[in-house]
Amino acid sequence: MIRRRRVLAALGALPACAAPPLAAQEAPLRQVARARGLVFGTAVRADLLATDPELAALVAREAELLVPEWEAKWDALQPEEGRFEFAPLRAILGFAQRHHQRVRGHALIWHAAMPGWLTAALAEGPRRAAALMETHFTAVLRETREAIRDWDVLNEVIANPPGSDNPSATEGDLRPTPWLAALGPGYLERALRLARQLDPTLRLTLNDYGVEADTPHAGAKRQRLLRVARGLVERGVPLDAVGVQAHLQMRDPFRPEPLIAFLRALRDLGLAVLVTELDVREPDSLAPSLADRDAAVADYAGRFLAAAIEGGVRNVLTWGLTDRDSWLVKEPAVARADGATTRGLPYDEALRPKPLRAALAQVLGAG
């Protein structure tokens, strides 16, 4: 509720300002990517775009594609049953229109960011759950039809394999959620068919995490996601794309071959593949020197992104542009335990470009 009030209070005309300078020879990332037939984008928040003019200018310059961090999730759009709040999302759509950007939606179905009333209502049974899904999808897709042509219809629906320290670890391929409990495994198909019925030309995306590293856990999750996607496609369920979140963890080894093979297997099913939430989580043991830390982050992310593009990714979004407002800094569960600021995005707290920004430019512009 506090965030919602802050967003609503901040909406309005954005103050004019100039973005922090880049070296004369450095083109914006959106321009670098476009020259290679790629798209670069980032996650944004309406309150920050309205209250931080330097950040707003940076987003306008660097990104061609935007995704709302919070404003399109269920808790933001329908905080009370039947009462929809579109103002924060409309602010992002207006910003994008003014700066010749596109917006993708995130997310219609997710087990988190659910208002309390929704969790309670889903427990009432399948008929109630199906009606709530139809009402929400209808209102949201009608509102965004002209401006959003790609939605994460399903977000984080794949379970983590046994042996994981994640509480969603289970033997089944689908993550235990209130939606699964209410509607059974068919809720994925129900959601995708409903979205297609409401908007026949919308790109329908399944978005998930934990499939990037060269570890047994990531390998098992890749296979789970691939099985679910293949099953949907083989049953004729409308699914157009798979999003790889890419919240990278440097504690995990990375090797390009497994990721490339996974992405190509998805593409063989006729699906597009996207990188949707790229950032890098540093281990606490990383060298204390900022220069060494930044170089290591840039190298890790650069190797991942090069493999993703080789595997067929054409859209790349970071989960924010700067350390100033990153969840890697704000969220205790993912922040460094030693108190140091995680430097997992292209720009630092002062909006100065880091080696990660250079690595993104190099990989996006290669070829």
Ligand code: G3I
Contents of the next structure:
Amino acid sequence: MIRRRRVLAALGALPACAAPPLAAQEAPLRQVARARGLVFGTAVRADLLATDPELAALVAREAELLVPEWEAKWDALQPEEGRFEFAPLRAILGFAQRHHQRVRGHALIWHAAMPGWLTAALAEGPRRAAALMETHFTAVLRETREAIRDWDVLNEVIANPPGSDNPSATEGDLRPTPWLAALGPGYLERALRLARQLDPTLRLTLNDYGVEADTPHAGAKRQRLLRVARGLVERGVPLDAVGVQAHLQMRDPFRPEPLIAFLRALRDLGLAVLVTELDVREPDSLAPSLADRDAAVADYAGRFLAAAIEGGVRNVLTWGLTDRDSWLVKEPAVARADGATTRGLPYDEALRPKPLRAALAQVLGAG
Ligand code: G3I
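Now that you have shown the form predicted alone, what about the form predicted together with the ligand?
Below is the whole assembly, all chains and molecules, this chain first.
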């Protein structure tokens, strides 16, 4: 267990704003993780890697595994029907190759990042939807076959339970999406079987969020995800892993036991489990000083990550490395209401390491 005082003590009383630059002898997170048989990675954007050499160097140093934050989604890859845009994704694949990194794919089927033409086409009915899924999967898996060996085939397909703060809360296990409307509940099996048929050695992952906290709706969503995963496995549908996004919210209490039990139940189904999009949303009420906020974020994330590894997680990716580029800063729906910059990633806006990085290093190193 990472205790707040231990994080502060281990790091000394950092001045409020100036986190010291990473000491040269600090081992990269990829190295710390690998020494314990774990893999650390992060989300990247092609445009940022191309325009910010300092960020590119940090990504090259810290990460063994990359995931495109946007470039492998439908609206990036097929912005118009039949027109595929692989250049941004190829840029990330090239970067990874140069820095001896692997890349995981995200995401073949998702209800967001859908270009307008796709949403309209899915409404034309199941035959059209099935044909579009096959065309997209065939082109994308052919293009990435040599470079990407693990895909989020299904992203955020589990419905949010009533009582959660998401408007899509429903009674059924599956989130109402254009794919569900077009193809019915069988679209999950169709997508997974298609991916397996197109590339038999690909790791097929179902990725979702909101299953981390010790709250009634996180518990209900864990049960929904387990039911769906169990049903797929019992029907012999090819599924290899479940990704827990881990967009942690500090307003929610966290206790290791429910998460560990959930991860172990997935492992009992023969599924690997991974943390795919780790970052931390602070509550607005968090202590005003940066040092106190950073210590609280590090403590919360460290406790989560220790439990995730205890539950069987071996791959851990953050959703970026620096607060500067985080969706938590750019997306009004999740940004701090007081306008302050959320500090939910290992490095601050000036690419200085924060206590969260130290906490990740400590937990990965103890893994
Ligand atoms: O559209 C432009 C494109 O024209 C341009 O070439 C490109 C250059 O990078 O940027 C594109 O802009 C935006 C893109 O992020 C890159 O910044 C898109 O408009 C915008 O919709 C996209 O937002 C991403 C969002 O998913 C939707 O794809 C966020 O960065 C990304 O953080 C967010 O990530 C999601 C995960 O995929 C799933 N889990 C939740 C997570 C947070 O919402």
